[in-house]
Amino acid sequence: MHFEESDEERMFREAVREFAQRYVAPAWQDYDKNHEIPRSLIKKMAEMQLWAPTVSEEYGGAGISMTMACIAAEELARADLSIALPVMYLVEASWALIFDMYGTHEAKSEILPKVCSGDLFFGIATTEPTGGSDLVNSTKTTIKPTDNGYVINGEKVYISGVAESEKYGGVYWTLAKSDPKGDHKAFNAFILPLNMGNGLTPGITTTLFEDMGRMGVSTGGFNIENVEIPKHYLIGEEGRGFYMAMEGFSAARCIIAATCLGAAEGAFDIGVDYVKQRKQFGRPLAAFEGIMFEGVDSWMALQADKLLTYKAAWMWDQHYIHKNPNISKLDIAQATAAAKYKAPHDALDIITRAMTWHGAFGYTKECPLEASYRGVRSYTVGAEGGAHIQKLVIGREIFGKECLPYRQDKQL
């Protein structure tokens, strides 16, 4: 075992988190009120090869690993408490990674340069209006052959990015179905655009969502009619669009679990030195044994989700990087699963304490620690899977496939 980061990722660190407090600390509470991030903080992200990091270095990323792109969103968090920017960095890293391993070359050229500039939103669009982390019963949205290429209708909601896609350019990492009533055989990965940068696409309707926290990213959802897209923008093969995305949730799950990780120790940070400067009853609130256990709680909550995050991250390097045999992609899905839902679960603690140590001011606008509040929670009910979901995939493997709850319903 070996607990100590290499000198690469040592020196990322120091560079991303310098980035972070110097150009994301002072700004994250301006778009949290004015709900959009500035064009040019994307901007000088992409010049940090910071859009879309681990995206290869063919086609303008840095082709990082997955380590290192939980270093990049743990600092960002730890800087913006709202987590709207690490929630586009983390969808921009995970989804256009897995873009980049199975995606055509001609639709891989054509993009993910724009991607890594900044200049393309890229989004992961699967979450559909009857259900999201049941895919397979869920998912209504259709894929159909043409001469020329497919035909995609349906509708998708709870989409990061739609407003910056609409108004600057974006494309989304999608799932439709070749047959309504298939199994997970049936799935179809794409790449839909929204808006190539000339428009919203013919056939494509766009609405907003008001989400409770990280306001300077937006969330909606598009109704796709009639779409059609070319032959060289199906990722992968006809009907590996299902495995492909259970890849990609890890991906994610692996950042979300870092960004929540960054935003805790943010808050975590604050809480402290506040409560070793407040004063009460002539001594310090941190002198209070029920404060000080609390932060030890806290403490030792945050290094546990560390080990768990970067744990996962290290099993995905190992397969995907090292073509390490004795780890799976079950083994990475689990351990994923268990990052996603302990850090965000943790973190959610983590910042309640922080805001009771405050008191009254704690409940206010004025402190941060109310939107971290608010951007953290968001992982704890859905996102690449909501929190039961989590457990399933986890008890998967402990339990066995014959043991999943909506298996059990079928043999019934």
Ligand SMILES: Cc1cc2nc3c(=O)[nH]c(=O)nc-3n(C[C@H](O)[C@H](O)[C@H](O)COP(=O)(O)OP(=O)(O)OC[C@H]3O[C@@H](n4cnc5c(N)ncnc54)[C@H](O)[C@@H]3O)c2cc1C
The other form holds:
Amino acid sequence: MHFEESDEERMFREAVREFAQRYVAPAWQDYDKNHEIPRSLIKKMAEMQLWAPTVSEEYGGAGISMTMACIAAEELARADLSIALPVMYLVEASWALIFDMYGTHEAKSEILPKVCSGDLFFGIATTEPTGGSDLVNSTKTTIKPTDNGYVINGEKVYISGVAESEKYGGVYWTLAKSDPKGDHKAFNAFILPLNMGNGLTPGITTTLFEDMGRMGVSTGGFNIENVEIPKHYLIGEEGRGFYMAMEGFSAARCIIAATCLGAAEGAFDIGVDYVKQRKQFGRPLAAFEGIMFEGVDSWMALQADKLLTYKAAWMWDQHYIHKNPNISKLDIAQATAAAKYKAPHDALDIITRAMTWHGAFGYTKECPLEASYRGVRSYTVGAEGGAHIQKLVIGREIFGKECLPYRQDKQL
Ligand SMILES: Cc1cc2nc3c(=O)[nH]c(=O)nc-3n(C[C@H](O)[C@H](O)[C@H](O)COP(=O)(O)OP(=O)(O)OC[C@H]3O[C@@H](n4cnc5c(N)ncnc54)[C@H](O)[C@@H]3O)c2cc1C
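Could I see the form predicted together with the ligand next, after the form predicted alone?
So here's everything in the complex, that chain up top.
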């Protein structure tokens, strides 16, 4: 057991930090106001092989590990406190990876190089108006076989990247049921081409929501009316969609934890600098225990979150890259849910303390911390699974599936 980054990881972190501090840190407050991340920034990241970098080299990615993907997310969020750019980055880094793992060669060759070059957004669309937590009962979108492929009907809501996809091109890793009354074995996963670069696919209409935070990336929804997809857009085998989605959530939750960790570290550094120079009652605020001990609480939370996050990433890499038989997908689900639960909640506490240390200035829009608070809040509310759902995943592994509250109709 050791807690040191390898030389490769350390050098990667330094390179991403240099990039993020040079190009992202000076830009994010503008794109928080303008509600759009500049394409030039995404293209620059793609040139650095930082866009969907988890995708294998064969399809245009850099094939980096989950640990490296988390390092990049942490450094990007340390520079972009609104976390908009890291959110876009993480959605692609996690869901394009699951597509790379299970998609057909034909679909991957067509789609992934464009994703890695920053020309096509790669999103995730599971949530529906009837709910996002209980996918088995809430999913009403259907997928039916045709002579040449499948036809899809339904609606997805609260989906990241809809405006960007409509404007520049985007596809979604999507779930639908072959039998609306079926259980988790009735799910198929497939690529939904929202806009392949030449306008919205016929049968798709979009809506947009105005979020409270991470304004550089949009949240929207779309109706899907008789949209036909070719056979090779199916991801993995029929009936396996739900299971692959759970793997995708594990990947995304791990990188979300790293993102919230990075934002919290950025906020913490700003707060510490401020209380060391701001004087009240004749001494720096940091010299009062009331402030210093809060800072100590923040620091301890950061250490704990770092350990949880990178242990979860290490477990992913052990399972998927090193084929370690002692770490199962369920172990990873539990570890990533714990990191995804803790890091955003701790980040909110850390950001809130740092805002309070700034007094009135902390409550203004000139202070970068309020944007961070708004952005990180998305990950305690719901995105990639609400807080309660993380606890259900963790509890399932502690107490057993039979104790899951939603299974208690079965005899214990
Ligand atoms: C900013 C943002 C971006 C998003 N981007 C995407 C995206 O790109 N793609 C996508 O598919 N979805 C996306 N989502 C949706 C997200 O996945 C859902 O919000 C989430 O799954 C919860 O679903 P829901 O909002 O329908 O809430 P519901 O499922 O209706 O749940 C409401 C509340 O009840 C809680 N709850 C549910 N079940 C239980 C239970 N058994 N016990 C206790 N509490 C419970 C939930 O945690 C939640 O707090 C995004 C959400 C946000 C906020």
